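Given next, in structure tokens, is a single chain: the form predicted on its own.
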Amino acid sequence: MPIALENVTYVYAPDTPWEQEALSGVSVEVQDGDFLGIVGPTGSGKSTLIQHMNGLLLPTHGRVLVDGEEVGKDRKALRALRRKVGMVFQYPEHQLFEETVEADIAFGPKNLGLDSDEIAERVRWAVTSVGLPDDILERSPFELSGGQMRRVAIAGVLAMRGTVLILDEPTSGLDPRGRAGLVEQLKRLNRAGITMIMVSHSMEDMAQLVNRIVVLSEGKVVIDDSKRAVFSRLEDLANLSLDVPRVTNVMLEMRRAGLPVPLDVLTVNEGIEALCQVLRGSDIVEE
């Protein structure tokens, strides 16, 4: 498996008046090809958790393994780890700084000391992987739309040729068109074999993208299951002040109105199909 956290506890500012335990005995496994979603209330430890996955933070107790190797045991290996496990922070377009898109995407590979042909090949591959045309390479990143800038920032991480991509609120602040385009590209990247880990408050994004969800509360894992199983636990999520996809709420209201619709509906298309089955008189829910 690419990543495993084993009984990880992390304490900020230990042995000071500001000491705070952000994670407490957290164990999470990420399998090859996963698209793992991480959700939880504000302050539940989501950002702290993902920063352990590429060695930006090291556990106070417990350990993190990446491809079987313990993170932090050899601090010289951390640089190689961060090439393997890429991190895209919230609003990554704020980190764009070069004069052209090409220069921004090439920045990481250049720092690896690669030759110019290899750098050019990586830049072309990365920009294609995020669904942008080659002719965008000569443009300034600051002339692009928000969604395009977000994709350029992701391309810069992909150009490092990692096998795991961690995203913190990847669609935050995007308009509907930019969000839809980015969601489709993330799906394609995962289908192409990149293991994905995503923190998001958007339950619509979770419903469309991930196959499994970890729910955090007060620094602990309280749910770790398939997305359908997680979103079917309406009362547990409500107790954590977490929502479900809007279409799931619509199904719940239909059920309360007496229609025998299922509650594990996560997308609009699934909702339409479920409603059509009811209207055709199909028994799709056990009474």
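What you see is a predicted model; the values in this text were computed from it and never measured. Between two forms, the rigid core is the largest collection of C-alphas that superpose within 1.5 Å. Numbering follows the first chain given and starts at 1. Compared with the form predicted together with the partner chain:
For residue 275, a C-alpha deviation of 2 angstroms or more is recorded between the two forms after rigid-core alignment.
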Given for the second form:
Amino acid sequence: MPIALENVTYVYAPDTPWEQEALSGVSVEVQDGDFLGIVGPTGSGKSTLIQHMNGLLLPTHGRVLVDGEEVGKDRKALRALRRKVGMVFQYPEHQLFEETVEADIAFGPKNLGLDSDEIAERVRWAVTSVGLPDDILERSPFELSGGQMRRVAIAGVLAMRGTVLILDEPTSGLDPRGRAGLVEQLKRLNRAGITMIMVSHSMEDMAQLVNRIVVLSEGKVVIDDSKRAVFSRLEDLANLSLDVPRVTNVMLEMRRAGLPVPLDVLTVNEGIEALCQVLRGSDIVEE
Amino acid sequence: MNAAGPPLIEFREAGFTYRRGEEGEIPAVKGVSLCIERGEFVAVVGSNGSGKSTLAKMMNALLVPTEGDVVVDGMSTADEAKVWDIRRMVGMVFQNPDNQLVSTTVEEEVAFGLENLGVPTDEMHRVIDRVLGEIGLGDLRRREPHNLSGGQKQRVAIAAVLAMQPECIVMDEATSMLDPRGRLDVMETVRHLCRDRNLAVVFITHFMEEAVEADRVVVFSDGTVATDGTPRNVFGDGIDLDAVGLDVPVVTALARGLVDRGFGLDPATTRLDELVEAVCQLRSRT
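Taking the form predicted on its own as the starting point, write out the structure of the form predicted together with the partner chain.
What follows is the whole complex; the chain from before opens it.
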């Protein structure tokens, strides 16, 4: 179910003193199976952009096509769209409210009017998909760790059986173990065929998860390229006060100290390889 | 660091159990002995649920130990008559910038604690000017706190604590909800407080890259101190960080990787400038 934003402009509070253009002529395409990352400074329009992808916001100008259909033409189709394109907001665990994990995950499917067997099956599938054990279903969501609560909240969106999942800062506030666990599950969901779109300030998340990155600044797309290509544009990213992955930053400092290391290094293992080459390479030259 | 007198904060086999004596009681902090000295920059790291936030709240009598004692500058946090002295001396900045600001302008936020202390108006204005200037918020003094960025909000919270002339600021995951820019600004402020003001800072975080900047790192796991030492000791090889749910800093991971490949450098390297220098030296030596 491809998603295409065509020349989308969105204006908050039009014709008032607070009028503000949050997106200006944005075009972005998401193909089936993509894992798209969206980055940009605070206030660059990231949240506004993702809310166009499941019809929570409709463009002021331009159009959004999901599976070839223009979003918003048929108001009744919006509900179906929001089912297919799931949205996990920032700190989704703040929205947990039921007495048990099971009831929380079942909340959405129940509202769809599904029969109880189907609901039970979806709940079990969703909880497994986020890597939680079955026996957690009986527990209260409020006695779980932060990482577990986050996963329960994501399971609730998955239980709607959408084909696209949008995540806003999914690892924010998690400790290293909780983050690593969630990153693995997100990778797995994407491999299982769910199209993923992720907004994050964490360039570590981007380095590990996405295949393509869209960089937003002041409501415009300023870069749209493969992850590796984006992270090699260090100057552009710095000008937007965006980070690069920590290991990429190490390579940049090595380069500044005169070492001929590559800059498109995204993982610790690649970093070790690159440094070994520089050190061994110099052996050969000197000997 | 001033070694004279008692430690600024001393945990004497202190513990805290939530719902103590009730069904489902949770021992969050267990028999901890720990000292924080004046002027020290201490990072406390640990996974979610390790008890580190409970530990933080025990430092200024927000929680009173259910076992043992916590003593701040000679005053027991269990002594109700001393609670306000203790809280003035040890200020707290919390995780969520939106949950701790109460006023309609930045300067009122800073004035809030001073007003409660009954500080005369003239004196109050002097303190506000000084503190806002120091934290670099002078231009924002008439702004509404809720319209500021996350990093600015946290700095307002720091300024409000600073106005009380504390000896120590405890920051409980104060950077975890901030964007990269905000995190850098808050870290810069913390460095200033430690180096230029000789304030003790207890910095609770799970960003290892922040922890390596401290003088001392306390690793907290399952309610107890798993290890306590310099960043080099702790991240070098002092403890199996993976076992307590933490990452090794990237710089240390790279150094270890190079050591494994037979290169002669210190596997306990924690700082980026040290790693760059070590690699440059290795290269020129060959």
